[in-house]
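Take a look at this single chain in structure tokens; it is the form predicted alone.
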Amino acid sequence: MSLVVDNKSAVTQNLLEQLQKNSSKIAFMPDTEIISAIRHLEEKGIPNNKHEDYKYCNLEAVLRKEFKSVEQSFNELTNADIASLKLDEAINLVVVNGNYNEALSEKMIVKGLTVKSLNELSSSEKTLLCSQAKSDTDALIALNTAFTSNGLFLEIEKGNVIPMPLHIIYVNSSNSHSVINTRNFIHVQANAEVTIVESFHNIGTAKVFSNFVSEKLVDENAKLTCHTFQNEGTLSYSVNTNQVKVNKHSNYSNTTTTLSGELVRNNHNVVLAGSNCEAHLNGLFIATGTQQIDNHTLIDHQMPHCESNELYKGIAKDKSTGTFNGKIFVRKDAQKTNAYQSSKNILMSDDATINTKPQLEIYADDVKCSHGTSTGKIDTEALFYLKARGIGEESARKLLLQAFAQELINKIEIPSLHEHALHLFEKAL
């Protein structure tokens, strides 16, 4: 397929030309829709931080300072490399470089589960794709639908609930500079209920810009909760869609920990469809260095009598960033909406920045909907007590810290999990 962008956008031509060149020439998305993500590439470009959106996420400049060249060699992994990834208590299945890698996966029977890569799908599953990420309204979801990889596909059956966690290992491992565009599409049926906990990891030698979609479907009485963890390291700059359409008295969580990766973005945006359904977004993360963490959430009430919550906490370090921009629309026509979001930050040095915009957008007139912020430093007085008593400066500061985080750790309700997720915690501060 050949590429014509305007010339305004010479950093948008010089990606998709080289990604041309490169990528595999099997095409995992309709051709129809490949179009229309080219088309939207042409006239939009990759966001810089005169998109509104993108204010504080300057990706355009990130891809010509660190990705002027992409050569897209990577690398081939073995068990050895991705055992310690694994988890227990869990079905693992692995992606490597965008593609689900069915041979480091783990192979169980589970009644009502499909597993499959995107070039094994059947033609009534290929209409899911692009069903819910629209290429028309984000740029970075038009790139990864043109030149998605071959992704995973997950379903779960009517009725069924399944007795144990999937987790799915996101693996990027290059030795030269590379764009990777990872897709998958996750299904869950009527009256079905799963757990699924995903991870991401750059192991690594080269720089990676790993721009990853997740369509995630909840039919009718359904639940889905999700655990999200990313520690890419340094040499990671993410972007992570997460395009999500609850459907009648379903539910959906997801709770997303970051503790590290040189930028790290995640649009997560939730569309509330059916009546008395449920969305429940919380986020943590941990800034060193300079490391840049921008969270940018959308919760879209369509249908009334439905509810939503938000809490999102953050701390930044040395010349870190972290910015939280969380917007609750309510259309008219959903009436007794509950909805509430939170953002709480500390800022551990004077060179830190917290950038905080929470919105609400409202058109029905029977609602309950409240958000707030807050920005501040370690609570001197409570330092004070810790010390009098005997504690260590460090230790001081690290207790408080953990005491701060110790409400969203809470909400990881696997017990393996949660411990997993307290001494990854603990080892970033």
Second form
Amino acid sequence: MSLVVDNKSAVTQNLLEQLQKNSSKIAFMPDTEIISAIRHLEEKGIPNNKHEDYKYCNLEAVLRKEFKSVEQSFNELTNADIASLKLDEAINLVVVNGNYNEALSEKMIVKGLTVKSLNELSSSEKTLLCSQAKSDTDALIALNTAFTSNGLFLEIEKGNVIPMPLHIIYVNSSNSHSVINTRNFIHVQANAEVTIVESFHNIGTAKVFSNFVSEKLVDENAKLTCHTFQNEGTLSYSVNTNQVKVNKHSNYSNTTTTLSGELVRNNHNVVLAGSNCEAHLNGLFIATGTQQIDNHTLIDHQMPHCESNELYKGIAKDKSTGTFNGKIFVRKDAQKTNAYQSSKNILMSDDATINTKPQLEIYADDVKCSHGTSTGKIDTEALFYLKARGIGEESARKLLLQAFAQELINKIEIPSLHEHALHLFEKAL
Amino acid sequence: MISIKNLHASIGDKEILRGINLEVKAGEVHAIMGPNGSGKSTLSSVLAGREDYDVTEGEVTFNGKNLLELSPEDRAREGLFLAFQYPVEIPGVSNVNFLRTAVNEIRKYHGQEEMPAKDFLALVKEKSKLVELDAKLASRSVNEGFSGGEKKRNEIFQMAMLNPKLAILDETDSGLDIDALRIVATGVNKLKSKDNATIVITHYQRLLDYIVPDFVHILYKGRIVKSGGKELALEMEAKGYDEIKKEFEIAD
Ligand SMILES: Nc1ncnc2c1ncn2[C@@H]1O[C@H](COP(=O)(O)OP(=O)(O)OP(=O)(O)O)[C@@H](O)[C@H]1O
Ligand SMILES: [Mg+2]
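Return one more block: the form predicted together with its partner chain, after the form predicted alone shown previously.
Entire complex below, previous chain first.
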């Protein structure tokens, strides 16, 4: 045992001090939100493995070990730095170290689309901030709220279908240990439709704790299709919270592909707040080395006739750890709910670990819910069959892992992103 | 082609092959028969390199090479082919992609360039015709949802694609309807040449009416207890294995 007995508040206090020293005042965030965020953060503390939701993701230990001193010294980026991160068939918007960078972003006038930084919000738009992600629900949301940077605000006006995907490139680059609290708000108004790709990168030379919060509000009869692409490398420790609210007759989907990150924790929380809506959450990860990939989902069925579908697959190599924790709430009023959840994992080494935990809480009686998890090794019968046809061990494994992942990679319907994901996935194998 | 001397193999502490001797020369067809559980599939698995079995004694030379030292993939690359008694379903891997990988890895092993996509597809077309395999099956996942007969046809289709020196067909006839049996057997015969050889494992004379063996061997309790010409198969079909069982029971 170490000498530190319970220094939960010490780690949090230290972080607060470090960040307060290095941060300037955030004009767009109401003071009341900031004050309550700090209070919640101090009360709860950065979660450690004693916290039920962070059992396999000890953030406190990470901060204590890796981010004792936080210097917040960032690199300026140029077009050359981000050229390779762009997607051809999309409008590329760039967020550098948490701040929307208009100069690096592609300017395009698209009917019904508003793109601006958070500090340009009108007073009515400001009321949206923190309407979805609440500081009292999670210490990481509180941390983000208290020290948030000047992220993006996207709005699709009523009735507009954005004809091409928007690609938000979140790129971090620092030259000393930093904590980056990126935030955005995406509002899809009634009868509107958009596809958004969010890709996460770290091209700096120092370790980064990236604490991302995205609030997504989907109004009635609208459709938001998201692809999350995480490839931040081993200098990155990131927590990504998506707090999504889906209203009547609307459809939200997300496919998260995680290819690298020393620690990646995804909190994907979806509230189905109206009847007849759909949520589809998909995830694929490949963990190597000592990486920890932890997907937490929460689908809150509040109203009747909604459907949710979750499919998560993971491959854990070396000494890595993968976690899937899927909560489904079906509230009393959510009759005729259909909720499906499946998590499948492959362990590629004896030192790798997979944790899975489905959590269903059902308070309505007329619902269809199913969940299944499986974790196993690569199919040795199939492996032998391939080898018996002259295919070498390595190619045979690749074929089988590609086959395993294919159904998720195929959900990325944007050709260049699909290609890219496939290429990086194959490289990671 | 292949020379098997005093081959012993076991799984755990159970000895399944107990001294197999077999010599197959280029151009020959050998049939292996024998009661259920006598070790026919084990022999083919051991030859193909399945790692579950421990070879405890004996040697196998395949075209001058020590077969037992080679990895399963290198055995295949050297020209050994096993048509599985129970072909494996591999969801998500398309037949075509699987075969292209196999063809090219074998070519690479022999220092050849990859086969151009066009040639490969032409080959697929030609060889699937040979066993009248529905073209649609080629694009489906390997054996996934294939009927029993389709799986067996697919094995011979793969054999045709890979053009092995020694093919071991483990009960390829089981599960085939009468027409399919003829088609598959005709396919196998077309692939026969003076430079390759075939070992056919079967329970039924039916198949041997089409693929006529030069030698027939009876495997019982892990040993070849009797060998003869094609008439031995007819004899077994008529008499059953009772006599053999009686005679060799003692030697258990
Ligand atoms: N993996 C295994 N574990 C335990 N026993 C095995 C294993 N594989 C084979 N055996 C045993 O070895 C013996 C020979 O099996 P094998 O499959 O080789 O028989 P076979 O001659 O091919 O029979 P069949 O005609 O039914 O196909 C059987 O008793 C079988 O149960
Ligand atoms: Mg058998």
